[in-house]
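In the block that follows, a single chain appears as structure tokens, in the form predicted alone.
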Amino acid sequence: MVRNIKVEHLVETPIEKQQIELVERKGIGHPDSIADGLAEAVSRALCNEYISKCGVVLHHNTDETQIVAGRSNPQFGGGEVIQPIYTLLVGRATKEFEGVEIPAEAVALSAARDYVRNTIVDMDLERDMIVDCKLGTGSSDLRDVFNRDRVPVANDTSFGVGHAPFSELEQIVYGSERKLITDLKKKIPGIGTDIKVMGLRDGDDISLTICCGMVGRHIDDMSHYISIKEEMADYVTDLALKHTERNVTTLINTADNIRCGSVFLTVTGTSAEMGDDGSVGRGNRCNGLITPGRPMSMEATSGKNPINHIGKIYNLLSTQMARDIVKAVPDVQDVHIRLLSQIGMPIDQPLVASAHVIPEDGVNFASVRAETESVIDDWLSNVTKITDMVIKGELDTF
């Protein structure tokens, strides 16, 4: 099969050599990330339910989940949620197929509650959050799309974007949030899951500004709070220095006014408890970061069906392509992938698969082009692998 794959030599200063670089990550407890996580958890649960009962994944999209903030009264040593967070699971799902009834709402609610219990670990789900579900019925025409072709056809004319490799700052920003949650929180339970990391690199100076909702019941007093901030800053700086020889400065909760007693204290570890709403697709891209210096798609990835929804498949696919190109093709400094679909056409035949490559100086670009084309073509030949990886939970979407 001949595909329209274009590989171009991009004449541009690589991100690592630019003067200014900005990178952001919204952690798993940020309200936007909670919405993303719930949407994806529900989609994955529906996929598995459909496979179990019908043998195939049926049409659904759950990418409209909304978080409506509650109200709380956080205190050192305690505090309480006064008005629960309201979560609305919204989307479309197939509820009947060839005489088989599928309890879509029940599956969605169960998946959402499990996700919150396992992820927002400081939240009392029985008291602190209301989970509601409003799933419409999927279109019969769209249901037919899933069974009509060996390779699914695109649901829309849309595009996906990916890049590789991560720069030093991108590695640091992503890794800081992940390690604070998966490692340091085990030692310091007062660290909440709502952690936002903003990284600035100005030449060889890296500044990390971290906003973290601390969990009041695990913190004795203001002195204890300050000591946790200091330990977090030292931990992140040490972590960053494993990835860079540049200068690193880490600041935690810079809006705190210690003298007035105004600090970022929570009951549940997330700002969703006190005025911060959340929506799917408003935070991290599918690589886990927000990178204004890189090509990005603004489309949400979480919650979309993994069979033929280009907003999901091509964003994940382009990211995997970029990462594999960097591994397989020597002397590539940066690669940007853009995949454009055409509605109604098989997803393994994009209207164009475009790669912009920044090679090392003096490299034979003909060789780079050929090897890059090969990686892209191989992924397109096995495009449904992305679907399998999503259903198995092997790919993050935010």
The other form holds:
Protein chains: 4
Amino acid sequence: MVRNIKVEHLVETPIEKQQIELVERKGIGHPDSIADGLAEAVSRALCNEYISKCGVVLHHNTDETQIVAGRSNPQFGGGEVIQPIYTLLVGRATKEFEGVEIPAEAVALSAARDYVRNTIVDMDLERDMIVDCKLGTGSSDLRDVFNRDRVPVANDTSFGVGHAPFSELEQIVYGSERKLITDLKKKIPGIGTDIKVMGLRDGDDISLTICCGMVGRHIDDMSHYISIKEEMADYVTDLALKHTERNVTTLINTADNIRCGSVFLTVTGTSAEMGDDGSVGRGNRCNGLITPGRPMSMEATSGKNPINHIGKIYNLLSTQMARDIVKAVPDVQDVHIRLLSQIGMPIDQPLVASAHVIPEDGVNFASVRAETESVIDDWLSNVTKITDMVIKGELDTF
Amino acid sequence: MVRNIKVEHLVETPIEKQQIELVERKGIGHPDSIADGLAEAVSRALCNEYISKCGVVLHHNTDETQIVAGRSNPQFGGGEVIQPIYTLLVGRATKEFEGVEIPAEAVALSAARDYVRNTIVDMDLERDMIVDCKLGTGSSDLRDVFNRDRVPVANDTSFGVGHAPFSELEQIVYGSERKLITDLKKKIPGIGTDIKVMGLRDGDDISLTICCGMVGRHIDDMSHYISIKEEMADYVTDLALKHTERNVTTLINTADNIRCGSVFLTVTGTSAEMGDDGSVGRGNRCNGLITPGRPMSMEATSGKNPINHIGKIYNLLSTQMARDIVKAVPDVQDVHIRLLSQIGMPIDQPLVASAHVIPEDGVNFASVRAETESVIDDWLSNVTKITDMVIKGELDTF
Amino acid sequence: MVRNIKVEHLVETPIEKQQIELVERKGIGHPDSIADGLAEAVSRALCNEYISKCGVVLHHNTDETQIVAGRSNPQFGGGEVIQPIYTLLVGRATKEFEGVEIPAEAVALSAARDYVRNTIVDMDLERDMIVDCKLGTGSSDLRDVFNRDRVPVANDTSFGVGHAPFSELEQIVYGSERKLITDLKKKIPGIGTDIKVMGLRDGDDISLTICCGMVGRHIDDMSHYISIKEEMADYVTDLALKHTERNVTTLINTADNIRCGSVFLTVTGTSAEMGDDGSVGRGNRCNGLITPGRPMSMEATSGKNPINHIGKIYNLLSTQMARDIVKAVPDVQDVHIRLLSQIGMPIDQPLVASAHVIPEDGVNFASVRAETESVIDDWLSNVTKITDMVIKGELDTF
Amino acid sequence: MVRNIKVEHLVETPIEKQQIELVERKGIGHPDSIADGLAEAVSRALCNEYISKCGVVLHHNTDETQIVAGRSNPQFGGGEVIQPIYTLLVGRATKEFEGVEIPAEAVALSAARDYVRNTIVDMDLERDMIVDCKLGTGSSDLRDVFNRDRVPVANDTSFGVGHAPFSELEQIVYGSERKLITDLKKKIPGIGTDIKVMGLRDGDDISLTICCGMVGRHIDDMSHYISIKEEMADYVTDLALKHTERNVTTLINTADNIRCGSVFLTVTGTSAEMGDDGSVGRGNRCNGLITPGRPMSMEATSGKNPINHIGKIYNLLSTQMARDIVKAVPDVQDVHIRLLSQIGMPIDQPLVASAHVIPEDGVNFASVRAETESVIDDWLSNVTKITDMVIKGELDTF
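I have the form predicted alone already, so could you send the form predicted in complex with another copy of the chain?
Below: every chain and molecule of the assembly, starting with the one above.
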């Protein structure tokens, strides 16, 4: 069946030429990101449990983790959590299949605890966090979707959105958080995992406002704290300048009041310990960013099943499509993909697959259209590849 | 102090001229909307309690309600909830102020139950829903923000986004859900409150795909169900045609399989009774819509305190600004507002207030810019008006 | 099959001749009693639901309600609950039987809320209490116990204990709480339902120490409070003197410090609103009393299923046996019954049914033994009568 | 002030001469015992935290742990928990004292997890159990009780009960469970910690009915299971015969149906994994036993604060008194102690301290009375020794 693919020439000021650009990334230790990460870790663990016990992935959606902030008493050189963070894993899962019982909640609990242990490395799971779990059973009529050889049908009428390529600011914002955690934190353990990077580009001036919960027990005193902030700012600015020739300013924890001794100190490296609740789908889109100047979907990607949940698959797919179009099709400045499903129809047959392309000036749009369509069509023909990549953990969801 | 207001001429294909437009609205009984509504009802009740007990609104954020779906056994002419929906109200609230104890959790509980009783009218609160509550105390240093005569300072570095005017499709999608509930449901009680409207415009063809959980006890049998669907479709199409001259098709519950007797029947009028969890900030933006072709913010608006929480105030404010610009400034086809705060700075002094304007062809942009700036500046001067409107319940948040 | 009934002549100082006697009753509004009452109300509602849907009572045990105290700010003429009481209904229930789904948790929730509304009459369920519910499913092999025509088999190796008649002090302690609630509270609404009566008899001196949570909004001021206490003390003393010729002293709320204004005032009439948690099986035995000078069982009676749960049936049965022995067998001063079950054996065939009898002096014990055995044997032959009485609500469990 | 100590000569058939004697012990892995153990572990950890942070023990009561059973799929050589056990720690604790914040809930969580790890050794805390926590704050007027040099005053009008010496059956029942865990389990890891021993003595015939949840992954198959049962029975019978010359029969897991393959197998060694809920104060009294033929108190001992909570102190104290009387006073066959407090009075001044003594025949009761009084008076003079022993963990509470 021919797919309904619509490629439009979008007349729009390209992002790099707009005066104001805003980009945000919530780091892995931000309460919303913790929720996302838990939801996805639980879904992935369930996928593997289902495959191992039943040979196929069964129906589940665990995209609703709720984190209720605790209370803490952070101190230089120490500090302690006063009231543990409360985490409620929420969702649906198939718990029985052809006579086999699947320990969905035990698997979820274990996966969640592993995830926190490996990711929020400064948290002491024995006293800083309660992990609770309420997984209902899925509605039975959805179950058989999963047990077929053909392309699954969409679970909902919903859409996914993606774009490429990243602008300079997008690259910088994304990369800053990633490198602070994967590189600089190894050298400076006082850097917490709850890093929020807010990037503003005003013409050719980029300012990066970074909010980072520092880990008290790795920081001796205020002067040590200040020196870490300086080191972070320099590190991030240097990093940014590899991606841009614009002016870059980096500010760390601007709300600090050094004189009053009021700084952003934590025990566990995340503000979830003290007043910041978190939940799934409130933070980064599946490309890792929040970009109000770009098309976005409200659908949470994390925690949904990767078989037939459009809210997950079409967000991931449209992002992959956009990236491949930019790679494969010459003269595409910018491409936005929107995929709209129709409940009950095969997921390789969206109601519409829409591409908005901003081509380079003077390009023959007909050829751009044809090649773009081709990339989209190829991906739709191979839509279940997204499922496989998710299960293997090859695609980030936030 | 002069405000940093940037008005740009946006070169962009206006929305009505784009080939593909997608607009979605989750109705008031959708699980995500219930969560939004509860969060906002709790915040409003707390505002009033604080004012009544302490004379001022005190720090709180109750923007994290989690709804865990139940299980139900819907039937024509009856049906029952098997496992109650579990609702967890989450957030922070000031519980003590100058020696006065504020019954934050009791107020929250009572407000939440009232909200459900009045809004999700087919739910029996005595057996269909559990309302639980975990409100932490706010961090003390935030508290004094609220007790001052001057403009509050921003609680975070964050942004809000708004646009105007609504496109035809936006008007139609928004209006359909509203009228089905406020008008047609009075005549046809079998219409549930969980109505999701997905609008797709492909050139001049508008299709409205509506998903509505029908209320079994008000529907006699399958033929009655079918006749209600037909009546709804006609009603919505007629409504739409008042806003457009394009072709309109309305589809209701397309996943129904009449022959198998598998239709979207519920006991309570919401899918939260059976498998659909919900949480705050995952559904409609504060203008009531999800619009992937428009700038959007990820910040939840519902449940945040209306004093200093940028995630609420700047979303509401930018939407009001955009609407007033369209009213007050001639020749504006479309305007997008983005407001970026800086933590610790007065909320009437955003780091940047950015307007993207698509003017009518051939207009003098200098004059548009000046008038647009003026509307923005006025609103910023009167930013606390947003707070008042929220407390009085004059602004919708989802 | 002959039953193993052992009737012994117990040589023991009769209770009325012992120097010191201690008897306690926790009133219906005591947190432990609320837990008991909820557990039993839920079980009874489930019994009726099972009978109505399936024709037989199915497996369940709901004997573990946990009440987590709230916080309150009681005042003369008003007051309010600050933090709601949290109540968790816990247990097991059959949720599916021969294709019929039973809404166990919805039934439990509804029954619990009804019970509180009718019993803890000064509580505002909309804001003073959260009712939550976690009912697991029962183990399947227990289920078929319930679906047979013959006598059910014991669910456990366990025992029940009962005695009769009540001593003077036992009558007085029991009657005081009952009459205060059923009679005097009608006249004096300021009397709360949380009444604990501690009776001490030291020789011929009886002192009744009563602790009663008064309801602030029905009491004008301290002098009103004092006058209520006086009226209660007189009322109870008068009541007691109808049962005894001993000296009676009644003390109400002895921990009050009138001068400091520190008295036992509440908003809801129960200390569960402020600091006193409660759970099932921690208060009164099924005869309504705590009697350290009498044999007692640790088994909670409330909330257990009345079909095969020995912890319930044998406690109720032994109490009924003891009462009937006293009525039917002449010259019995005192009788204690202990029934020990054996898991998997029919409940009319206890491993041992032991009666300790204190006969009047000079009585022929052989005849007492024979008549006592006969009463016991009769009751065992009609053991399922206990089940019927429980379902009809004819037997108190605390 | 002279203490009100009443020593009576009790005329009663001594326990060893009664025809029927019933004694029960719930082992450390029984759900009720797990609840008791958690409650006490949490209280002890809080005591130590308070002492370390504030120099004194502050007000708390954590005597209300609720265990909600999970679901499991036990197998020989393996098995797994399907749904984790849910454990809710409940109580009150002082969270702030003279400006110092005490991390009561974090301490409780950590202590609870440590306790389970060390005691329920076959449980995998990462996936088999959820530990949740709801600790309210104590009422402030109780707090100052704890901060004084003089004897604390009673928190309630309540009583404690104790007796000594243990009968033969009591020794046997208590010792069986203890030795199975501390000795035989080392050799046979398939023995679970959830061991319930029900002892019945009918004249000179003792039968011990033992219910033990075996640990599947340490047991190869049914014949291995059977051989373990045989080894346990022989072990217990041998043990018993060291304490008695009566006939002893030991039965293990009598409800097993070997032919159907239905035996008492578990994954974690406790029935909490599958259908048996548990809560504090429902199992063993503080002497480790349930003895319906002896005076008992309903007051839970575990988890209460050891400073002023009569429900704990007087139960422990009366048991210590009874044991010392038996040791120190010649010719006492049996002694029962009951201590009744009066709220607000110093705990070394009970309203009455009552001893029921069964002396050897022909003894001069006057001298027994005097010596008994003396032991009681001494203990009351040193009542805070109980507090110290509790904090050091020298007294068992269940």
